[in-house]
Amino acid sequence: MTGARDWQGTVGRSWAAEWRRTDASFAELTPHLLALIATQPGECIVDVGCGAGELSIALADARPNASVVGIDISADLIDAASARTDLPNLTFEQADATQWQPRQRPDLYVSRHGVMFFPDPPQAFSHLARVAAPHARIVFSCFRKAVDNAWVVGLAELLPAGDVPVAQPFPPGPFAFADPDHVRRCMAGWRDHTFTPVDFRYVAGQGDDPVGEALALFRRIGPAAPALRDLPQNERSGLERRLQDLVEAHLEGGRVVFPAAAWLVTASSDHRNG
């Protein structure tokens, strides 16, 4: 499981260092998300779990008359996002979305894979609805089932068996929002949910050395990264060889790509009273 503490520590630092590769990995999903966001009104937009800021920057550029705020719990990611742009209608803030108090009530929340890590999702979504403008909207993407995302299945199969996680009613993590019924239960304060499936290719590596790019990504990001960091040298060497075999098996047309599956989710706030 990946929680807030991880994003404030090693995970957040890794994503901040690898933002070019992580943005590239979502290159075939992001246009679908932006197209759906474009159908939604909004003049005060908040990007929840903004990461290194790609979505925030795209929205601020597309809507110069809107105010866009990107929030993330990781100081490293906020630093990376802030260094990428000087758009006058865009700001980034280090903040915990479960407690954040906006200076102006948002009328549109967006997120690219940034809302699956709340320790108490009903509390978090209820809070976001409560501090929003009446009739606010939310649009976000999240992974569907792990079995439908070949990159994570392939990486998990390379790893030694781990401990069985302790059962939690709302366990955070990349695939925490795979089940629409569970998402509805999580989204206290929101109604009229829609779920649109999107199949895309997760781009792990491209450019002059796509295999090397994919290896560099998976050494820092994803389920193999902790093992490569923590395993003894003799076990780590074997994992490196298996990882290279996996990456080379998915080299296609000059890119390393894996089948991937996401939901695009929309909902409306129940908050109406100003």
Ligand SMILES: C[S@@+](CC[C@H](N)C(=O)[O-])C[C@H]1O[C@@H](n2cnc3c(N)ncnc32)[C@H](O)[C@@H]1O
Given for the second form:
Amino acid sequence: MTGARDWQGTVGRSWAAEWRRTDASFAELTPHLLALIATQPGECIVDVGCGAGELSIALADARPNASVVGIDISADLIDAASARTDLPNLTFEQADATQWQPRQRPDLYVSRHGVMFFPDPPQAFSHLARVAAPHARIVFSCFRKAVDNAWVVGLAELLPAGDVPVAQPFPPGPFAFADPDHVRRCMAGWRDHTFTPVDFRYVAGQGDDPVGEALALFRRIGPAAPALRDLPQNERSGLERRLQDLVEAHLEGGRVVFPAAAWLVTASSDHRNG
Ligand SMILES: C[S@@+](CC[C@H](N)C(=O)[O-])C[C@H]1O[C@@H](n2cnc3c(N)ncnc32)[C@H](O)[C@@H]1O
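The block above covers the form predicted alone; next, return the form predicted in complex with the named molecule.
Now the full complex is given, and it begins with the chain already shown.
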């Protein structure tokens, strides 16, 4: 489980330090998400759990007449996002999306993997619908089942037995939205859901030293990171060796890549009172 406190602490700091690598890891997914968002009208767009802001920046750039707001619960990630751009139609705000009050009612919410971490998803989605314009739309990506995401299974298998963080599907975390029926139940205040599967390669490392890049990513991000930080030295070096083997086994055409699977989800607000 990854909750608000994790994002406001170590996990958020790690993502803020690693945004170039996390953006690269999603490089084959992001164009699919942007293409779907491009089919949706929106003048006041909010990127929920915007992280270091890649999606917000792309949208503000593509739609100069729209206003784009990226919101995230992590101050470190909002600082990282703000430092990347000075587009006049884009602002970033540190806020908890489950309670956030917009200055202007959004007509389009977007998110790349930012909506699976709410402690009480029906409350959060109902709140987002209530503060939005009538008939607002939402488009987001989330991971499908952990077993279809070889990067997380591979990393989890390296960990000491019993320390497999992907076993339970529904607590807030990267795989909380793997099951469409569960997502529909979570999305109180939203209707007409669509779920489009996208298979892509999760790019863990590329460039001059793809193995080194992937190792650097997995030391900070994902299921092996806490163990690599906290294990005693003698156990840590064994884990480091197994991690190196895993990464080298996925070196393909100059990149370290893992099969990955996501949903692209759309829905319309059911909230009629505006
Ligand atoms: C997996 S990261 C994705 C970040 C970014 N969308 C990206 O694609 O790089 C999930 C993000 O959701 C944010 N988040 C989690 N809970 C949140 C909440 N209640 N309100 C706002 N942001 C939240 C985290 O801080 C984190 O930046």
